[in-house]
Amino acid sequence: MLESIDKLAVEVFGERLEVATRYAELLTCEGIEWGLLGPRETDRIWDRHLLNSVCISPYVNRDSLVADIGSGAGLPGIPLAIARPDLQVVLVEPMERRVKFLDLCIRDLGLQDSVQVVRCRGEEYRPKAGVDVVTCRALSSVEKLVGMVEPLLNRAEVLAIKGDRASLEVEEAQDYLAKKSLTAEVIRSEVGGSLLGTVLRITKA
């Protein structure tokens, strides 16, 4: 890791940095071999994926149940579970190959007590226990995201990791959000003055 990223990783993951490092190895080996990440992602696995995934952590209450919708290779759910062992994290993913990789990661990293995988589409996920936070990365629009998780929003809030267009997306979706009685805010998540990522928070008005 670069020195600046190394310092951030220590601050974010603390005594569980070794677990995070092992997850990075799984992503850059099996993850690439299985086609879950592109080979060009190896050099930016920490800043683009692991550290970015934990940008929602300051906004998740202690002991929350978090559902990672469309988890893919486990981002952001697995880094969040590593950094926050107080959380229960459910990785929701429909594709069998990805589910097998997630199961491998959970076993290898020793996360069986705090992380589970549910194989289904995000819009089909109906948990028995109440979810406190719904999270995801890289879903294309506010409308698509809300449509996918709307039944969960009576109790849960959405903390979605977005890119530079987050504020514009919220502005474009204002009428839609108002009809759904939802509010949205964009948060720049920083640690030690370094930007980890941009968080879109959606809650009931």
Ligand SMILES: C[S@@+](CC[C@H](N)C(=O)[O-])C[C@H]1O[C@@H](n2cnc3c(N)ncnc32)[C@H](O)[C@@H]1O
Contents of the next structure:
Amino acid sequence: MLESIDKLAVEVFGERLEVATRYAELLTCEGIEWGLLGPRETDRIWDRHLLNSVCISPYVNRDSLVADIGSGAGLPGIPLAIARPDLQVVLVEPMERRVKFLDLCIRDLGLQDSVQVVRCRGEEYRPKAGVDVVTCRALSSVEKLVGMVEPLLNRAEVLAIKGDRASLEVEEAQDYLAKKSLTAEVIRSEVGGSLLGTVLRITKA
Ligand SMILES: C[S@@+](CC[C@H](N)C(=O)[O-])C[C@H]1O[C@@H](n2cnc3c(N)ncnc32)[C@H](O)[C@@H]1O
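Return one more block: the form predicted in complex with the named molecule, after the form predicted alone shown previously.
What follows is the whole complex; the chain from before opens it.
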């Protein structure tokens, strides 16, 4: 790990750094073997994946129930659950191989008390308890995402991790969001002056 990334990882994961390190190992070993991540991701597993995932953490209230839609290999849901043991996190993922990997991670990392996996599409997800926050990364456009999780938005807000095009995406979706009485805000999430990621927060107006 680069020294600067090392410092950020300590700051973000604190005493749970060992668990985060084990998850990084699972991603770069089984995750790559099972074809869930490209082999080139090994060198950037911390900054591009683990640290980027926790950029949403400051915007999630204590003890929230989080639904991570299209979790894939567990991003951002698993790093968030590691950094924030106060949260309950549900990983919603339709693909069998990815669900198997998520189950493996939960067992291996000892996250059984705070993380569950539900195998279904976001559109089909009907939680048993009230979801407070919907998270996602690399899932879909703003409009598709809102359509997918609309029944949850009366109570929950969306925190979507986005890239450089976040503001443009919001601009493009402005009419649609207004029609649905939703507001969107783009937030640059930093720790100690380093940018962890860009968060798109969508809430009911
Ligand atoms: C590009 S991957 C991103 C995975 C992960 N969020 C990440 O950032 O690495 C998109 C994921 O969304 C899942 N997915 C696709 N359509 C979905 C839907 N309608 N509902 C929930 N998940 C979906 C895919 O199976 C895949 O795991």
